[in-house]
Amino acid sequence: MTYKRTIVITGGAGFIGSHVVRLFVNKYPEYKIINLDKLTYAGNLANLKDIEDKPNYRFVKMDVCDFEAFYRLIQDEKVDGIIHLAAESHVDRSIKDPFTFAQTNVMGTLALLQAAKLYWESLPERYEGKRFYHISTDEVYGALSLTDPDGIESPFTTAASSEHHHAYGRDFFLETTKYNPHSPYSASKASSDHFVRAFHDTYGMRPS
């Protein structure tokens, strides 16, 4: 069979990521869907026992650190749009091993965006029809500040709310928020969003 477009999303396996294959299998039929995660602590392809004899589903395990293996992977299958939720995550890991965290998610999105911007600049049409969509995580924007200590209603805190909980702060994440990332886990998302960023900005990729 001939599809229309072949999607690669990376951490298919995982909580979220399983979420999101099961909806692109089940509501575009007409779309190849690879799921490629790793299956370490995060990924269970238990999740996905529903789906896995779907004819435009497939499995595929690979690290996405792995530069030449997805190079051959999305050459071989003509990928037209990457769904990036692969990465090591949460931040009490991250604090006992930033290396890992530095490797996956800054080297494992840069690995995939240099594996597409060398196969997509290939084609004929170039960027057309082609996306990587990046998920990032709320971890880099930080904290915001406690401007409220002592639990004063803010502006914002309605009768009915504040029977249940104080205000403690006045602010709120707008965005226009700047990025101020605190741990290994947020540092690492964060310098991959720039990554994603700076794939536009130079070569005119067209990331989300």
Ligand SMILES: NC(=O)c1ccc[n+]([C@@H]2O[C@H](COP(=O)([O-])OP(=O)(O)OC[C@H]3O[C@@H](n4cnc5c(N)ncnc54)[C@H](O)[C@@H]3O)[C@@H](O)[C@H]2O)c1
Contents of the next structure:
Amino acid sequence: MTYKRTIVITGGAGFIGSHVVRLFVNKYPEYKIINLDKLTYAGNLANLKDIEDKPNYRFVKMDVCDFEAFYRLIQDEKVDGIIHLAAESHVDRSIKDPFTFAQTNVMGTLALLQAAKLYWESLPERYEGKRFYHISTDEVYGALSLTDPDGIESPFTTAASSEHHHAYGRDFFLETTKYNPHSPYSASKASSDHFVRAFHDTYGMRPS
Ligand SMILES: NC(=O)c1ccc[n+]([C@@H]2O[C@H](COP(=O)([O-])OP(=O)(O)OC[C@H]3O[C@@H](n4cnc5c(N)ncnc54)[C@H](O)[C@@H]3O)[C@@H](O)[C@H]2O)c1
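Show the form predicted in complex with the ligand, please, because up to now only the form predicted alone has appeared in this conversation.
Now the complete complex, all chains and molecules, led by this one.
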């Protein structure tokens, strides 16, 4: 079967990625969805049992740091889009093992970006119709202050939610908020964000 688009979703065996993969596989049968995951302690394919036999789904066990293997994969599969969720994501672990976080989150993201750049620039349409969608975290901005500890007047507190939920502040992070990472985890995610932006500004790649 010929698919309208082929999309790689990295980290698809993880907590958030498995929901993203399921959504895309079911909602877009005309797209081929490739779930790329190293299956670390955080990945579990049992999360995706219900879609593993769908014709538009493929699982590939791969490390995002393996530039050569990823470059081959996106050429073989003619990949149009990458949704990048794979990461070392546990703050406490990053305090004990910052090297692994820098390796996966920074070098892994850079490997995907460089492979996508080389492949997409080799095509006649170049970046037209191609997208690199990078998943960051609010933690790159640091922490919001407790301006409204009781949640009174908070736009998040409705009559229905007030018994169970209190907002902690009235400030928001915006896309223009200054980066202010503090943990090795957020420092590695901030660094990967900067590489994604650099690939847009330097090469014209279309990231989101
Ligand atoms: N969970 C949250 O609350 C939260 C909040 C903000 C942002 N995020 C971001 O969302 C993304 C997904 O988070 P999550 O909670 O689903 O993470 P998770 O830890 O549950 O899943 C991460 C997935 O990435 C895979 N992985 C790890 N290293 C890899 C590597 N080197 N190569 C290939 N795959 C690898 C793991 O096997 C796992 O399946 C991450 O980028 C994270 O930084 C998460």
